[in-house]
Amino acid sequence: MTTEPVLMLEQEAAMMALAGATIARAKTLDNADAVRDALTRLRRGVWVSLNAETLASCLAVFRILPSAHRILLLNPISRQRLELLRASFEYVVGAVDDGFRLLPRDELIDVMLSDYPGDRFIGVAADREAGALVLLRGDLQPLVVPLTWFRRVEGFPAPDPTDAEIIDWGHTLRMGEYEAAADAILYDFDAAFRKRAKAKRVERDNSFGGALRRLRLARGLSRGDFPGISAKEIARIERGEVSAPHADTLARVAKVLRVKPEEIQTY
Amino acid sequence: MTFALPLPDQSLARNWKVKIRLHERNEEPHVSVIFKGSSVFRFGLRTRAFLDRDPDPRLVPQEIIDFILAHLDELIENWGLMYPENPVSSTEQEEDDD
């Protein structure tokens, strides 16, 4: 469970509680000396604000230093005010132009104040030039996934990136008519995510066969897909019947597979 | 595309959603139970059962294994045409020795 505070000023709470949010679990501040405290006693802290003018007006009459808060803008600021929040959080999003498609306003709320807010999206942008997704997750942290990531079935669309948005309360990533769960994106970006999920399987094989055939189907590869190496070693790598694989063949392997030769076991 | 199952009953589409997406967890074939809360239950299509112990299976109504076990040719159907390389069908085990 996150132990980081969602922080809110509380005029704002009010309002986003009148347009049917729950904000019961966010910390709100009622005045600027409570900003202020809240920014340079607390190590970290996610913020979420409706009108950032306000915000960045506390900040103006303070001397705050850099901090490791992170702040979702829900409506425009001016340049002037940005600047000023930019100077005072880690990271800002949901500024002018910044590109984010976010959730709906209830679902993104309800996304931050969940237990877990970093196991789901609220956001994404797209940058095709660099051919990679930025996407946001519930605790403000952002995720860079490549676009050749994504899986392509014969038969079915290809990802779309110029439609690109979060969906299904947070859990799915649309690019027009193509979906792709967001716990397959953490599971395979995010190392702590991946050890949660693989403690919460019913049917735990930790083993390192097991790993790989789990990497190996994620990636979508059948045995044989494994230059120099038969499927028939694949297999036998899998069933745990090779006590110890090779160095070199577990080289090739997790260069197929696109991963360090000791982040398998990891799967 | 996605494969989503129509659930009949509105008041629990507004909170439910059943679906096979392009890119799952490809580990077993299974069907994602999406929750508007925090949750995501996959059923697996081979074991006819849920994968993960948490979140909690017990907390899926009834009605919608039901009729997701109603629908399960559907399902397989679908999830071999998405997951042609890890079909229902396979037991993994049967592949070892081409």
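Each form is matched to the other, and the largest set of C-alpha atoms that superpose within 1.5 Å is called the rigid core. Model, not experiment: these values are computed from the prediction. Numbering follows the first chain given and starts at 1. First, how it differs from the form predicted alone.
- Core-superposed comparison between the two forms: the C-alpha position of residue 221 differs by no less than 2 Å.
- Once both forms are overlaid on the rigid core, the distance between the two CA positions of residue 236 between the two forms is 2 angstroms or more.
- Annotation for residue 46: C-alpha shift under 2 angstroms between the two forms, rigid core superposed.
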Given for the second form:
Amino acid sequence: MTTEPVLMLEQEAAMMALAGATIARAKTLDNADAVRDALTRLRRGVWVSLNAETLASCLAVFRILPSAHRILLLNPISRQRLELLRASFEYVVGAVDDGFRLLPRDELIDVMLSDYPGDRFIGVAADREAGALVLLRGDLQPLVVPLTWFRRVEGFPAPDPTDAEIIDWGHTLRMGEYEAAADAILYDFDAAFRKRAKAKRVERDNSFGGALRRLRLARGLSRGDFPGISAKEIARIERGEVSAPHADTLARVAKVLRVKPEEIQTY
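The block above covers the form predicted in complex with its partner chain; next, return the form predicted alone.
A lone chain is what you will see next.
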């Protein structure tokens, strides 16, 4: 589980709450003193701001040394303010036109406040001349992936980096009609993720979620084909994030799949 705090100003906290996102893991900063304290006391942190107006005022008055803090700006800012933030933050995302195509705001906040935000992506920027993608993880750490990693398979759509975006609540990279799972990318490029994934694979061997996914695909159904159950919830069950689905949920899923609830595990 991540130990880095998610820091935001009061306006951002209210906005997230209105969007339906939990803010239990987020710390609200009410004034300039709280902002200065967070920047100087905490070694690392992930910030979210509308336009960094309060932050800019603090940075202009107080001498804040460069830190490992990272910040996501939900609205573009001027070049001048960008340079001010870069003097104190390790990484600034969303300023001016940085080329990132981000998730919709509700999905983005969901990823950032999850237990493992770095295991999903919230944005992508393509550089065809350099032959690479920059994938932005939920903890605002960038990951560079060569376009050659995305192998073209005969008979299947080729990756189109000119039409790249993150979908499925941060779990999938889409390039045109081509899709790549975030798990597959991180497995190759992040040793820590690979270690956790191997441990999970052992724990989830013959899991209910794996059986549900196999049966759903065999029936030709998408995750959105279960009335009364969100696609996100089906995805969480399939990934093993729900250890014991509610009996009513099982009954609804089984009805769509045309099996008895107890038969799902046998697939």
